[in-house]
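Okay, so here's just one chain, in structure tokens, the form predicted alone.
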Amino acid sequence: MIKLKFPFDEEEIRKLKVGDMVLLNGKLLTGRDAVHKRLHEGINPPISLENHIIYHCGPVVLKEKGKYEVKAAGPTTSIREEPYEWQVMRDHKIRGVIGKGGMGQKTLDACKEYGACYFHAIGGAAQVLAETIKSVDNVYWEDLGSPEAIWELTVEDFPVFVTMDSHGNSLHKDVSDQSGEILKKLLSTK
């Protein structure tokens, strides 16, 4: 088990392989749709984005006593960023994102060439995963609704896995590779 801890450095994420686990602490921006379509025509985010790893997430938060409570944090489908993903870490050099299902041949030549991993969140712990969230720092373009505006937390121990790395591996290649192999065979063999 690998913690990190904000701000994520280039050095650190280009050490980790694919099947590394890894415990995130610190900061963990949220992103998903709408978040990426900006970023990809050219408007500036209102924070840095250096450094940091995107949350594919739109997360469940309440507002109660005047405080952000984030009640349930699951991942959201990664592969709908794909057509930006490479483009907000040679913009923006993040260090990774977390989201679920994995990316395609554009991102994991991303990671690659800008020091960047694809972490793999489970799918189905919202509430888990949300625990492990200590505070809301702040809100931004609140004007994409919630679920697609850009979330600031605090994490502890946030747990995810490595599926692709920047040397070039992905476990998501992998196994759809031998699945295909896999069905060749069987439908051969009718």
The other form holds:
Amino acid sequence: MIKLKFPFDEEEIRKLKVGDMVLLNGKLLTGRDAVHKRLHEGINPPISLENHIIYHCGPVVLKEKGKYEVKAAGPTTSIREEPYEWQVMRDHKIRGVIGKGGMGQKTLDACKEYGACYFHAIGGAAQVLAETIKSVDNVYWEDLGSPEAIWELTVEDFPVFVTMDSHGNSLHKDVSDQSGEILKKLLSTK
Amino acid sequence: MAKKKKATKKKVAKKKVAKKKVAKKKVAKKKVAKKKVAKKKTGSDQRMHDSLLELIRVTSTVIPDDVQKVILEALKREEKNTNAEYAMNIIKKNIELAKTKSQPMCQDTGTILIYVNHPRGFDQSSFNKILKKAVVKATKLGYLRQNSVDTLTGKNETMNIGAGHPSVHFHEWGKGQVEIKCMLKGGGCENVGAQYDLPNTNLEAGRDLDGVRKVILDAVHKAQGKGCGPGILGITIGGDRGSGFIESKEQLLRKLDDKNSNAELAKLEKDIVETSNKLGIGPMGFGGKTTLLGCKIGVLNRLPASYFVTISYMCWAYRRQGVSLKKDNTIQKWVY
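Could you output the structure for the form predicted together with the partner chain, given that the previous block was the form predicted alone?
Every component of the complex follows; first up is the chain already shown.
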């Protein structure tokens, strides 16, 4: 088990390999479809994203006694950000993204070129992951709606797996290829 | 003389008072009667509201017993100290936490699908109004995420009410009772659903059950881990494009341990689960032994020109629950 702490460092990220289990600590920023669209359109982010990890997540947040509380916060499907993520990695020097389901070749190439990783969180595990959120420190671009806003969170031991590393390896590509081969064989023998 | 006048006046006054009293009593009685009727209606509406709110809360926060059972079996099947086993353990822990904290097991509380079986004479429009109130309340309490977006403007409608939301399906039945089922289907798994029309040249899938099998397995392979597997499939063979998807979701209302009354389909359901689990996609697409937890297949008539196979994929966080209501709209029993 590897522990990483914000601000995330390129050298440390480059050491990670597919299959590694990592516990993330410190700041995380959420950002999903609408945020990626804005960044793609060239709109400047409300805070610097440098050395951050962006969490593909639209949390359930309630305001209780004037304070935000995250009630549920699992990952959303990342592949929708495939057209934009490489550009966010290039322009904003993020050190990785957290999501589920994996991403494609463009993102994999960008991870290699700019020094980032794809971290897979457990889809649907909104309570286990919300437990690791210690505070909601800020919210930006709230006009996008609560699930689409950028939530600045502080987390403790947020559990993820490296499924795409900065050396061109992707677990998603491997599993897809292998299961495709098995399927071909199963269908031809029937 | 003066005394007499006074006395007469008193009598008159007394009479007036008496009349007034009678009148007041009558009015009061009428008011009470009106209030009682209103109270009866509000009471029954209030109880329907409370039952719906509780149905939504339980659906969002507690996994049904039949689903929990297959998830625990899948956890046991995975090899020790693998990413797949770790993923299944987190899923198990998440199920427990959501229940004890009464908070959504997944932050994507999905499309709110409501299925109502009701007797003749049931007031559907009044039900819809009460349901909307319950959905707003459930959203304010955090059982539901602000999950309904105006498609064209991108504006979040914040209370989960809007065109097509919630999605309600009424069905009149012969029983005197009202039964309401709720399914919360997240976007990740909805996005990996698929519809094929047979024959399919690329997959060499013809218009028979072997062709049906091929396209289903293709959909499982394409979904990989994106739909939050291990998943459950609801499938329709036949119908038109619209009815195929509606029926495929209704297949997901079946209990996981039931058996298809059509022997051929029962065999196909079992085969799809077993074959998918040989593909090695595993929980979250990490690789592993469980890719599917279940498969339910229904059939509708088709036109000579069409042969659709429609697949709805449900994530492991299979949120569906149901209640039978008593005459007074309180919950009599839970369906799952």
